[in-house]
Each structure stands twice: as structure tokens, then as C-alpha cells.
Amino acid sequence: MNKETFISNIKELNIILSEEELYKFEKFKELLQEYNQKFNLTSIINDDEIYLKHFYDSLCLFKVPEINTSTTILDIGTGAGFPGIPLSIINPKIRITLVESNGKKCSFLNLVKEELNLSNIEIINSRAEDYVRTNRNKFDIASSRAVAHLSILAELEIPALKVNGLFLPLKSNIAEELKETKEKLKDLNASIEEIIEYTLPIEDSKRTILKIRKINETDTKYPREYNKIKKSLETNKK
């Protein structure tokens, strides 16, 4: 997906880019390519794949109407800034918190924030469970893209949501993970409201956004330590 195709396709998401926004995406791409050599940020480094698999895919969260009316978003395990930074470029009114445990990646994110003048993002260098334990019931939306198994993400992110907030993980093939996560969602007082399926342009690869609503406060025992969450999932799979 080249820049022109990117501009055309996101119009279907009701996004019309200004010159300033387009400049920020182009600058972000250049920074990603330059600093990837130092920090090993991503395996996706050519122009067309960045526009398709990083920028366009992140912006598909605008398929969920509540993105436009939310004021706070949590992006856990953001890596090089996805989906959080593309969202922040498009809607500067949303306060977006990027949580990343890798210090070098956080250094890159701070550079991007400064270079693109993204005053609406906050970068937190922390393990997800440590951050969420002290920031419960705080966010309208929590999201992650290609970070971990759905059951793990749910336990890490749902406690950070306000009651009635939305957990919106970006996934590819989800059927097996969803089956293994249904009981966990009940424990976390959350329920699946909608499954949004679509394909990425150009390569026609399958993608899914789960729209999961927090219906009541989550027990304070969650989230557990990451290793305990992972071990519990492995035990349940047996």
C-alpha cells in the first residue's frame, strides 16, 4: 500500500487526512525506518508494508464508533507505537497512554512524540500488570495489537477500564483464542458485544476487532503477575 492508496483507503473509515497529518505519518515512517536499525523495533520496514500493516491496520479501530467519542485510551505493549500513535495523529483530543516494558522502545516513542509534537500521548516504561494495578477503572478504551494471547491481554487490560468501557484487541485468526478466553471474560466481568471481521487491502489477509464491554468492576486480584497469567492459560489448554 503506497501513500496514495493509504489516503484513498482510509476515506472508507471516514478519515480525511490533512496535510499536517499526512506529514506526521510520513515523518513517523522515516523515524521508524531510521531507528529500527538501532532498536530492532519491527520486522516491517518497507514503505508499502508500513502504510498497510502499521498505519492502516491501526486506524481500523475507527470501525468502532466509540473511538470518536472516547477521551482516554490505553495501549498496552505498544512496541513501536501501534495502534496508539496513528490514533493520536488522527484525533489529538484523545489522551492516549502507551505502556511498553522495553526501555529502548520507550526512548524511540519519546523521540516520535517530540518530533511529531504529539502532546496527547503519555509514554510509560513499565510492565503492564504493574501499571494497571495502580491505574484501575481509568480508561474509556483499552487496546493492543498482536501482543499476546487474548486471555492474557484481557486480564492485563480490562481492570484498567471504567465500567462500561471497551476492550478492543486487534487480532488476526481469533477462533481458538476466543474459545479459550470466554470463561476468563466472565471472571473479569466483561462480555463480547461484537466481532468485527475485515480484510486488509492489497493482500486480503483476515483481521478481527473484538468489541468487549466491561459490565462491572473487576476483582482486585486481577491482574496477576504475567508469569502466573501465562501458566494459568497453559494449564487450561491441557
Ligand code: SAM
Contents of the next structure:
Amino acid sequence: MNKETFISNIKELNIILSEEELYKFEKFKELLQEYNQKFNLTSIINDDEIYLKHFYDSLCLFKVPEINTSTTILDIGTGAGFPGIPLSIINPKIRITLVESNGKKCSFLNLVKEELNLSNIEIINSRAEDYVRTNRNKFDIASSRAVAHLSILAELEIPALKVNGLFLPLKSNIAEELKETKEKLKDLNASIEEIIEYTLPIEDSKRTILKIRKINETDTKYPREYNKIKKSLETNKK
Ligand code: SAM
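Based on the form predicted on its own presented above, generate the structure block for the form predicted in complex with the ligand.
The complete assembly is shown below, putting the previous chain first.
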């Protein structure tokens, strides 16, 4: 997807880029390319791939209307800033918290924040489970892309949501993970409201956004230590 197709395709998501926003996307692309090796950021690095698989893919969260009316968003395992940074460029009114355990990637995120003048993002260098344990019931929306099994993500993110908040993981193949997560969602007092399926343009690969609502407060025993979360998933799979 080249820059022109990116600009035109995101109109279908009701996004019309201003000159300043376009400049920020271009600058972000250049920073990714310039610092990729130094900070070990991503395997997706040529222009067309960045516009499609990083920028467009992240902005697909705008398929969920509530993204426009929320004020606080959590992005766990953001890596080089996806989906959080594209969201913050488009909507400077939302406060976005990017949680990333890798210190090098956080150094890159701080550099992007400064270069793009993104005053609406906060970068937290921490394991998600540690951060969430002391930041419960705080966010309107929690999202994540390419970080972990749905069941693990649900335990990491749902406790951080306010009651009525939305957990919106970006996923590709979801059927199996969903089956393995249904009981966990009940435990976390959350329920699936919608499954939004679509295909990524150009490469026609399948994508899913799950819209999962937190119905009631989550038990304070969640999130557990990461190895416990992982172990219980493996046990349930057997
Ligand atoms: N979300 C980005 C994307 O879609 O391009 C990055 C995906 S990358 C495959 C996964 C990232 O999650 C890595 O940067 C890793 O350091 C981070 N990560 C994994 N587990 C984490 C945890 N428990 N807490 C915080 N970050 C975590």
C-alpha cells in the first residue's frame, strides 16, 4: 500500500488526514526505518509494508465507533508503537498509555513522542502484569496486537478497564483462541459483544477485532504472574 492508497483507504474508516497528521505518519515511517536496526524494532520495514501492515492495520480500530468517544486507551506490548501511535496521531484528545517490557523499544517510543510532539501518549517500561496490578479500573479501552494468546491478553487487560470499558484485541486467526478463552472471559466478568471480521486490503489476509465488554469488576487476584497465566492456559488446553 503506497502513501496515496493509504490516504484514500482510510477514508473508508472515516479518517481524513490533515497535512500535519500526514507529516507525522511520514516522519514516523522514517524514524522506524532509521532506528530499526539500532533498537531491533520490526521486520516490516519497506514503505508499502509500513503503510499497510503497521499504519492501516492499526487504524482499523476505528471500525469500532467507541474509539472516537473514549478518553483513555491502554496498548499492551506496543513494540514500536502499534496500534497506539497511529491512534494518537489521529485523535490527540485521547490519552494513550503504551506499555512495553523491552527497554530499547521504549527508548524508541520516547524518541517518536518527542519528534512527533505527541503530548497525548505516556510510555511505561514495564511488564503488563506488574503495571496493571497497580492500575486497575482506569481505562475506557484496552487493545493489543500480536502479543499473546487471547486468554493471556484478556487476563492482562480486562482488570485495567473501567466497568463497561471495552477490550479490543486485534487478531488474525481467532476461532481456536476464542474457544480456549470463553470460560476465562466469564471469570473476568467480561462478555463478547461483537466479532468484527474483515480482510486487509492488497494481501487479502483475514483480520478480526473482538469487541469484549467488562460487565463487572474483576477479582483482584487477576492478573496473576505471567508464568501462572501461561501455565493455566496450557492446562486448560489439555
Ligand atoms: N504490538 C506491536 C505490533 O503489533 O507491532 C508489537 C508486537 S511484538 C510481536 C510483541 C511485543 O510485546 C514485544 O515488543 C514484547 O516486548 C512485548 N511484550 C510481550 N509480553 C509483554 C508483557 N507481558 N508486558 C509488556 N510487554 C510485553
